[in-house]
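A lone chain, given as structure tokens: the form predicted on its own.
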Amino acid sequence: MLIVKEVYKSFDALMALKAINLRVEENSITGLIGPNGSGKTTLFNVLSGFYSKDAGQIFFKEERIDGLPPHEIAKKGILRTFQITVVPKRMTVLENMLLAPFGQVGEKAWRVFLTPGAIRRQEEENIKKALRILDDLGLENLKDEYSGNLSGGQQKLLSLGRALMADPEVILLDEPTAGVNPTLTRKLLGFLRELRERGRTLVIVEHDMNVISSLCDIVYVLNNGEVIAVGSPEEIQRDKRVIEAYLGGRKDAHS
């Protein structure tokens, strides 16, 4: 579904990504791990169009998407969340969710006057959809709360909810469990598994190897902008380079 071929990205003299090759299968959960500064978020920024690559190719469903702006990539079906979440703080949780769907009828001023019924029906459908997603994320009881009053972890869940409102085929999740309390984390992990079962494809940057092991079908390990290992979570945790460089010599450590 998503293929990265020989992608490079530099910032002045710093080579952030070096000949990155990555393949994401449909209906899979792919993990991306590595120490801080290894290039994980930079790769997400390139995949989602926030950074332009220096060289290489990126394909989504056999179509080149490198060079497209973020909104065009999002419309094609690839959405992402961010490690540091920013939400409109003076809007409620539900209002945040209703910002996200593409192609809302009411976005065109003339339709407000000519098709009020269609606008109302679509809004009702979007509200129902938003409430279902908020319930899945454990946020339904906060639907009328200002988003600025949410904890950092709850804002991160809201960011995922907004992405789901746009019905993406691929979701890039940048440290989705960071700052999320253990109870919500368990619910979130179950929800991510359900998303895969419903046909979504996920790519996850994560430091917690327990999360990676419990979720991912395949894991890519980055170091200094290069992929140094690829395999199942079990294979990755047995890889000597990974254990020594990222897991501190302990298989149960966090990178």
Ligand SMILES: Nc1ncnc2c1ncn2[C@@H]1O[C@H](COP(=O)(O)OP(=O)(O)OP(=O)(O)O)[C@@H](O)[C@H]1O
Second form
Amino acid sequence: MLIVKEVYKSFDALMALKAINLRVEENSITGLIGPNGSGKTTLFNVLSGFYSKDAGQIFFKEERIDGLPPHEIAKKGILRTFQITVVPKRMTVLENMLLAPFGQVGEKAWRVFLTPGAIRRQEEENIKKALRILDDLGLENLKDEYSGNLSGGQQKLLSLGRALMADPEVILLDEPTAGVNPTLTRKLLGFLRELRERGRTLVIVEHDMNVISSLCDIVYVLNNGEVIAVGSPEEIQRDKRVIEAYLGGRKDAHS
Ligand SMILES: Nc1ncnc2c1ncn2[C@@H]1O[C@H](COP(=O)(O)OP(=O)(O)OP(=O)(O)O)[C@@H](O)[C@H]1O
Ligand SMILES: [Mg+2]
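Please supply the corresponding structure for the form predicted together with the named molecule (the preceding block corresponds to the form predicted on its own).
To see the whole picture, the full complex is given below, headed by that same chain.
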């Protein structure tokens, strides 16, 4: 579904991505792990069009997407969340959800063809959809709260909720459980599995190996901008190069 071929990205003298090859199968959860600074977020930035790559190709459903701006890539069905969440803080949670860009009959280009009633019905549908997603994420009772009053973890969930409003086919999640409490994390993991069951494709950057093991069909390990291992969660945890490079002998590194 998503294929990355020999992608390179440098920042001045620093090669953040070196000959990255990656295959994301439809309807799967692909994990992306690696030490701090190994290039995980940079890869997401390149995949989502926020950064341009220096070399290589990216295909989504056999179509080249590298070089497209972020909104074009989003329109094709690939959405991402951010490691550091930015949500408009002076808006309520529900308003934030409705702010999300998504294909709908209420969009400007269509408005001229529609009666006010049709637009209102669409907006009612969007509100229903937003409330359903907020409920899935455990945020429904905060719908009228200012987003700025949410905890970091809750803002993270809200940004995932906003991405989901667009019904993306592929969702790139950058550390979705960081700062989310254990109870909510469990709920979130269940929800991410449910998204896979509903046919979505997920790519997830995560430091928590328990999360990776319980969620991912396949895991890519990055180190210094290179893919050093690919395999099932069990396989990569046994891989000597991964243990050396990523776990670095730290006993607590897997938890
Ligand atoms: N916009 C930028 N300008 C310059 N250097 C950058 C930029 N973005 C990332 N880098 C550098 O590229 C390297 C990879 O960073 P990246 O954010 O992709 O790592 P990461 O694997 O996501 O790390 P973390 O686990 O800490 O989030 C780092 O050395 C980082 O400093
Ligand atoms: Mg990162």
